[in-house]
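Read the single chain below, which is given as C-alpha cells and is the form predicted alone.
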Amino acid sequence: MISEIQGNIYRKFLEKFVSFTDEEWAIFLPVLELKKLKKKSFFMEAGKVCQEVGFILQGTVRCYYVKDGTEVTTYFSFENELISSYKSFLTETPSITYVEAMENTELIVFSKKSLQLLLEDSRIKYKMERFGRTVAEYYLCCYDDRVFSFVTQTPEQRYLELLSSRSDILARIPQHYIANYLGITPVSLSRIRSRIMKPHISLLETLQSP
C-alpha cells in the first residue's frame, strides 16, 4: 500500500507533466501499486512485454540489451527517476532490453491495464492523454542525450557528466557496469580515473607539505 508521504512525492514528481487536482488525483491514486524489487532481480527482461512504467522511490536500476552474448548497459536510474521498457509498453511487443535493480528497490508502478481504464473516464481522461504524451517524450529526451553524448563527448568528459549528475554514482554502481556504460574497458576507467584524481593528489600534498 502506498503511504500518503509516497504518494506526495509522486505527485510532486508529475507536476513536471501534468498537474492533478485534488479530485483527479483522488482517481489516479487507487491504480498505483507499491513494488519492491531485492538486488538482482527484474523490473523487465528481454522477450516479455512490458505491462508498467516505474518510479523509483528507493533504490537503483540500470537498463542493458545483451549482444552476441555481452550485456551493454544504456542507462542507470536513481530516485525520482521513471523506469520502463517504454516501447514495449506502447507498442506491446517483447522488449529488447532488461531493467535490473542494483540494490534493494521500492518503486511505485502504474499499469498499461490500468492507463487504459483511466483513458476511458471522463473525469480524467484528458488529463491521462497529456500524462502519457509528456512520458513518450520524458523518454524521448533521455534516449537524445544518449545518443548525443556518444557522438560529442569522449568517454572521460561522459564518466565526468555523470560523476557531476551523480555524485555518489561510484558507491552504489560497481565500476565495471560504469565502464560498460561508458563503453570502455574496466582498465580505462581506472587510467581516466587516475587523471582526474592526480591534480587533486598533488594539491593535498601541497598543502600538507611543512
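Having seen the form predicted alone, could you give me the form predicted in complex with the DNA?
All you get below is the one chain by itself.
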C-alpha cells in the first residue's frame, strides 16, 4: 500500500509515457506496493527471474554482474527513475545481474503478476499496452545511445561526455563503478582523469613561472 503523495509522484512521472484517467488510476494504484531496501540489500539477484519493476522514490540503485568473483557495475539509477532487470522481467528468464541498493532506498514496485492481470483487464488493458510500449521505446533509445558511444567513442570521450551530460552521476557514484560503466578498469579511469587535468595544471604553472 502506498500513500497518496507517493502515488502522485509516480503518476506524474508516468505522464512522461502515458496519461492515466482517474478511473484508470483507481485500478492501477492498488496493485502498487511500497518496498524499502536497506543499503546493500538486493532488489534483484542473479539467477532469479525478475518479477518486478521498481520506481525509486528515494535512494540509489546499481546493477552489477559478477565476473570471476569480482563485481562489474553496468548501470545506476536514482530518484524518479525506473529500475528492473529488464531482460529477465520481459523474457522471464533468470537474471545475470544483481540490482542492489547503494543507500537506504524506497521504491514503488509493480509486479509482473499485476502487469499480466492488468494487461487482461478490459478496463485498462489498452492503456497498459501503451504504457509498456512507451516505456520500452524510451529505454530502447537510451540503450541505442549507449551502444553508439561504445562503437564510436574512446573511453576518454565517453568519460568526457558523461561528465558533461550526467555530472550528477559522477558526483554520487564511486569512481570504480563509473569505470565499469564506461567499460574500462578503475586504474584506467584514474589515468584518464589525470590526463584530462594535466593541461590545466601546466597552464597554472605557466602563469606562475617567472
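Keep in mind that this is a model prediction, so the values were computed, not measured. Take the two forms, find the largest set of C-alpha atoms that superpose within 1.5 Å, and that set is the rigid core. Positions refer to the first chain, counted from 1.
- Relative to the superposed rigid core, residue 158 undergoes a CA displacement of at least 2 Å between the two forms.
- When two forms of a protein are overlaid on their rigid core, residues whose CA moves 2 Å or more are considered shifted, and residue 192 is one of them between the two forms.
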